[in-house]
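The chain below stands alone, shown as structure tokens; this is the form predicted alone.
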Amino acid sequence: MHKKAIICGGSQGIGKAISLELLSKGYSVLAISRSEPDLKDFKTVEGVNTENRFRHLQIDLNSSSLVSSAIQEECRLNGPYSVLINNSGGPLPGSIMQATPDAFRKAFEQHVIANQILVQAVVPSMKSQCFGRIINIISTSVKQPLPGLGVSNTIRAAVANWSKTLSRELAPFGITVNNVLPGATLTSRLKQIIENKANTEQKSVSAIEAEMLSEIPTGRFAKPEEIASVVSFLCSEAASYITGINLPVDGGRTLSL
């Protein structure tokens, strides 16, 4: 098996944590993101020089034509890849009634269309290896819609159903497709959500944080590294019989089974 992974949004937040986790497991990583990463963060992982195993492709997942041409060329020159992590920043928070049609179109392009393009590029080489891992980082909102995230709730559910459909088509080829559903995680995205809610409800940031923490049985927000550890397991041989699932990593917050 070629231990090579493509990680979308791999230069910051949860995506960065996944990049570092897979580098520590011996993978070569291609991180895709809109912004340039701080390369020094990826040079040494757990005392091991990983600089020659980390590369970056700067591209906006909102541009389907650019994503298509770039990823096809990447797979031709540097494939095959055995792991694809679909991870992209969520749509702006806000009520669904205030969301514009363009907000839905942009989110659909960035999440569903980009995911489809990436999958179509990497799956042929996964089939040739009889091994593949496709993991989508989405949201617990696919099990329980979250207040104030109208567009996100809608698009995340679309990704979840796309993924379930895909998992059944690819299972005979040794390719698993799963969704990881992070709860409230210490990233810039969480900060944005908290600040937006504070402004909307005219409350302090600390008050909103306290309200959110009161809903989490473990009493704390997740660290990005905790999400990355779950992803690492799903990438492994040990997870070969797990496919088509939505796995919450949320400290017990989600009320549904």
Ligand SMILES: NC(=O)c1ccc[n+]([C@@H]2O[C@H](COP(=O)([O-])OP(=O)(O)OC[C@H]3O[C@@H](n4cnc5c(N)ncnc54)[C@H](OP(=O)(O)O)[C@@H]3O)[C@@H](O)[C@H]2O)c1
The other form holds:
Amino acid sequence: MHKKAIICGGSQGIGKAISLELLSKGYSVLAISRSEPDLKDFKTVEGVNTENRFRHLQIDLNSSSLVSSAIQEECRLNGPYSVLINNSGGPLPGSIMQATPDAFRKAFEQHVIANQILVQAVVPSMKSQCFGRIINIISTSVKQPLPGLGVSNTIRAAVANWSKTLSRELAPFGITVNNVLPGATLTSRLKQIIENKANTEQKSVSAIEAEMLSEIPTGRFAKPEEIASVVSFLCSEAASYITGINLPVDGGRTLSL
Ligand SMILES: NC(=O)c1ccc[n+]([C@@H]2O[C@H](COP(=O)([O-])OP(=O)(O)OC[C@H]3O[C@@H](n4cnc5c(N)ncnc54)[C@H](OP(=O)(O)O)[C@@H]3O)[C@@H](O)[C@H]2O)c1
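Structure of the form predicted in complex with the named molecule (previous: the form predicted alone):
First the chain shown before, then all remaining chains and molecules of the complex.
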């Protein structure tokens, strides 16, 4: 198995934590995002020089034709990849009634179409290795829609069903497909959601934070590294018999099983 991973949104937040976690496990990582990351953050992980194992591809996952050509070229020159992490920025928060049709189109392009293009590019070489890990970072909203996240709730359900369907097609080839569902995790995305809620509900940021924390049995927000360590397990040989699941990492917040 080639320890090579493509990590979408691998420059910040949860994706960055996954990049660092997999670098620490000896993977070579290609991180995708629109802006250049601060490369010094990826130079050394746990005292080991990882500079020559980290690369970055600057691309907008909303531009399907660019994603398609860039990823095919990438696989041809630097493949084969054994891990694909589908992850990028969440759709803008807001009520579903206020969402424009374009907001749904954009979210579909970025979260479903981009995933599909990436999967079609990496799966042939995963099949030839008889090993592959496709992990989609979605949201607990696939189990329990979250208030004030109209477009996000809608698009996450589409990704979850796309993923489940894919998992059944790819299982015979040693390729697993799973969804990790983060709860409230300390990144810029969470900050944006809290500020949006504070504005909409005319409350202070600290009041909104306290309300959110009161719904989390563990009483705290997640660290991005806590999501990354779960992803790392799903990438491993040890997780070979797990496929087609939604795995919440949410401190117990989701009310359903
Ligand atoms: N944090 C939470 O509490 C939480 C909870 C549940 C679910 N989630 C979901 O988990 C995912 C990651 O969240 P996060 O908190 O880590 O977000 P984040 O801190 O905002 O990071 C998002 C990453 O995706 C990249 N990205 C965004 N839009 C992109 C695009 N169009 N093309 C390419 N790259 C793009 C960003 O880099 P650039 O901006 O440079 O492109 C960045 O690297 C999101 O889908 C989010 O909704 C987060």
